[in-house]
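Heads up, the chain below is alone and in the form predicted alone; it's given as C-alpha cells.
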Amino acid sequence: MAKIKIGIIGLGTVGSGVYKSLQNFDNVEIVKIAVRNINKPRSVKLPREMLTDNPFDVVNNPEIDVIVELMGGVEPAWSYIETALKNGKHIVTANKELLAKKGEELFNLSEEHNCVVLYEAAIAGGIPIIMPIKTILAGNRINKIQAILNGTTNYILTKMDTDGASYEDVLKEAQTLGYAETDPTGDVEGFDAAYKITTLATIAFNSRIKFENVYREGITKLRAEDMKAANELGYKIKLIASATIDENNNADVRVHPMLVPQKTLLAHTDYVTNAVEMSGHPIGKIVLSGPGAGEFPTASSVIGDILAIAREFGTTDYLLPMMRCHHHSIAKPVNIHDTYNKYYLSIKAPNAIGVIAKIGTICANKNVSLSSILQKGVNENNTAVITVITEKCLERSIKEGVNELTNELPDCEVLSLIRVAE
C-alpha cells in the first residue's frame, strides 16, 4: 500500500481531530499544515517545523499528495484549492459555501487536471452521506430530501421547546455554551444550511442546483409560543432543509423553519444532532442520524475521505471514478411563490364579532381552505390569538391573502406564518 503526503491548510477544530486521529494511520503522512498564526497556543502538540503561515508553501510543495482543506469561506481557500488542482493535488475538503457557490468549477477543473475531489464533511459533519449516495445508493432515483443540517439552529429550538424561552435568551445561552458564534448569523439565518442541501441535493438528484436559487428563511421571528402551539397540534418546530425534484427536473431547494409532525424521526431530532431523511426508487424512505458538527465527528468524516484516497492511491491512474463528478445538467428552479404547501398562521385579533368570519372569507377568496381554526380565551386588552392551519395551497395565495387581511382589518397582527410537513 502505497504511503500518501498529506499538507492540511487550517488547524482549528476540525484540523486539530484530523492531526490527531491521522497518528493511528502508518499508510499516511503529515508534511505541512498552514495556519494564520505560527505561535498560537494550541491543543496538539507537534513539530514547529510543519507549521506555516503561508498555505502556497503547502499546495506548492512537489512533495504532498493530498491537500486536506479545512478554513472555509471561498476566499482564498478557493485561489489554495485551484493552485493544488492545478500542481496534480487530490483534495478533501469540509468548505459547504466553497462547493456551494464554486462547485462547479470546482469538479470541472479537477477532472481536467485528473484529481478527485471527496467532501463527506462539508454536508451533515460525522454522518455519512456522500459515499452512501455515490455507492450503495447509486441505483435509486431519489426524488426528496427533507433534513436538519445545523446544529446550532437545532439547539436553539429544542431549548426554547423543552424551556418555553425566547429565541434571545437561548441565543445567549448558546453563545455562552459555544455552540452559537459571537456573529450567528450564518447559522441562525439558515446560511450555513442552505450551503449544504445545494450540494446535497445536487448530488442526490444528478442535478445541478445554483445556490442562488435555494430559498432561505431563518429562525429569528420564531417565538416561544409558536412552540407550545405546534406541541399542542401534535408538531415541533425545525429548521428543514428540504429538496424535491421532479420527472422534468424541476427542483424545488429550500431552508425554511417547519412544523413537523411529532410521529416522524426528525421531529425527535434534537440539540445538535443532524438527520437526513431520503425518499426515492426502489430504496423507500431512509433516515441517517447523527453528529452534525465537532472535532471528532467531522474529522471521522474527513480522515473517510483521505483514507479512501489511500486504498486507490499508486493503483490506477483514475482514482475513485464513482466518487467523482458526473452530472453535468442544471436543475430548473421552482420559485416559492409557485410551490404548495400547509401552513401554520397566528393571528393577534380584535375579540370583536366577524373577525374569524372574515379571515374564512380572504382565505376563501384567495382559494386557500382552512382545516383548523381556533381562539383560546381572550387577553386583558380584548383581543385575542387566532390560531389557523390551511389544507395544502399556493403560497403566492397565502402571502396575498395575509397582505389583504392587515389591509382590511389594520387592528389584525399576523404574528406567525411557518410552512407546515406532510
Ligand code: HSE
The other form holds:
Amino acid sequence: MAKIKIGIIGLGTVGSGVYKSLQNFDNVEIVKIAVRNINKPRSVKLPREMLTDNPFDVVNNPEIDVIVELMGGVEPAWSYIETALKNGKHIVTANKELLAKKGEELFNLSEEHNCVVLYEAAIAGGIPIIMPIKTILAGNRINKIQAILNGTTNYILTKMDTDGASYEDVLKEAQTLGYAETDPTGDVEGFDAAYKITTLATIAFNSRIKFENVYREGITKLRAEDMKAANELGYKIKLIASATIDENNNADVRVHPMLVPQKTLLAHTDYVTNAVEMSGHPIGKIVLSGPGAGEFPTASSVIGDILAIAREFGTTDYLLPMMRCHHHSIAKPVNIHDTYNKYYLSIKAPNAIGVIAKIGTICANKNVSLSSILQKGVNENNTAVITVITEKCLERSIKEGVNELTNELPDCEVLSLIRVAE
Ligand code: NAP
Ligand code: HSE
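The structure above corresponds to the form predicted alone; please provide the structure of the form predicted in complex with L-homoserine (HSE).
Up next: the whole complex, starting with the chain shown before.
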C-alpha cells in the first residue's frame, strides 16, 4: 500500500481528534496543518514547524496528496479547496455548509481535475451514511428520509421532555455544559440540519437538491406545555430533517419540529445521538443511529475517508469511482404550502359557548378533518386550552384556517402549530 501525504486545515475539535487517531496508521503521513492562530494552546502535541497560519502553504504544497478541510464555513474554505483541486489534490471534508451551498461547483471541479471529494463526517458525524448509500445501497431507489441530524437541538428537546423545563432554561444549561455554542443560531434555527439534509437527500435521491429550496423552522418557539401534551397523546417532539421524492422528481425537503409517534426509533433517539431512517426499494426501511458529533466520532468518519483514498492511491488513474458525484438531474422543489401533513394545534380560547363549534366549522370549511380534540376543563382566568390533532390536510388550508380563527375570534390565540409524523 502506498503511503499518502496529507495536509490538514483546522485543528479544532475535529482536527485534533483526527490528528490523535491518525498516529496509529503508518500509511498516512501528516505533512502540514493550517490553523488561524499558531500560538493557541492545543490538546495535541506536534512539532511547531508542522503548523502554519497560511492555508495556501498547505494547498500549494507539491508534496501533499490529500487536503483534509476541518475549518468550516464557506469562505475562505472554498478558496482553499478550489486551489487544492486545481492542484490535483483529493479532498476530505466535514464541512456541511460548504457542501450544501457549493456542492455542485465542488463536484464539477473535482471531476474536471480527476480528484475525489469525500465527506462522510459532514452528515451525522460518526454514523456511516454516505459510503453505505454509494456502495451497498446503490441498487436501491430511496424515496424517503426522516432523520435527527443535529445533536444540540436533540439534547435540548430531550431535556425539555424529561425535566419539563423551558427552551430558554435548557439552552442556558446546554451552553454552560459546552453542548451548545455561545451563538446557537446555526443549530437551534435548523440551519445545521438543513445543510445536512440538502446533501444527504441529493446523494440518496441521486438528484440535486438546492439548499435555498429547503424549508426550515427551528425549535426556539417550542413550549414545555407542547412536550407534555405530545407525551399524553403518544408522541415525542423532535427536530426532524425530512426529504421525499416522487417518481416525477418532485422533492419535498425540510427541517422543522414534529410530533413523532412514541413507537418509532426516532422518538427514542435522545440527547446528542443522531438517527437516519431511510425508505426505498428493494431494502424497505432501515435506520442508522449513533454519535452525530464530537471529537472522536467525527474523526472516525474523516479517517475512514482518508484511508479509502490511501487504499487506492497509486493503484489506479481513477480513484473510488463509486464515491464520485454525477448528478445530471436537479430535483423540482415542492413548496411547503402545497404539502400534506397532520397537525397538532394548541389553541388558547375564552371559555365561551360555541368556540369548539367554531373551530370545527372553520376546519370543515377548509376541508380539514379532525382526528382528536381535547379540552381539560377551564383555567382560573376563564380561558381554556384546546388541543387539536388533524388528519392529513393541505398546509395552505390549515394556515388559512388559523388566520380565519384568529380573525373571527380575536380572543383566541394559536399557541402552537406543529406538524405530526405518521
Ligand atoms: P473548531 O473547533 O472551531 O475548529 C476550527 C479550526 O479551524 C480551528 O483549528 C481554527 O484555528 C481553524 N481555522 C478557522 N478559520 C481558519 C482560517 N481562516 N485559516 C486557518 N485555520 C482556520 O471547529 P470543529 O468543531 O472542529 O469543526 C470543523 C468542521 O467540522 C466544521 O465544518 C464543522 O461543521 C464540521 N463538523 C464538526 C463536528 C463536531 O462535532 N464539532 C461534527 C461534524 C462536522 P484555531 O485553532 O487557530 O482557532
Ligand atoms: N452542531 C452539530 C450538532 C455538530 O449539534 O449536531 C456538528 O455537525
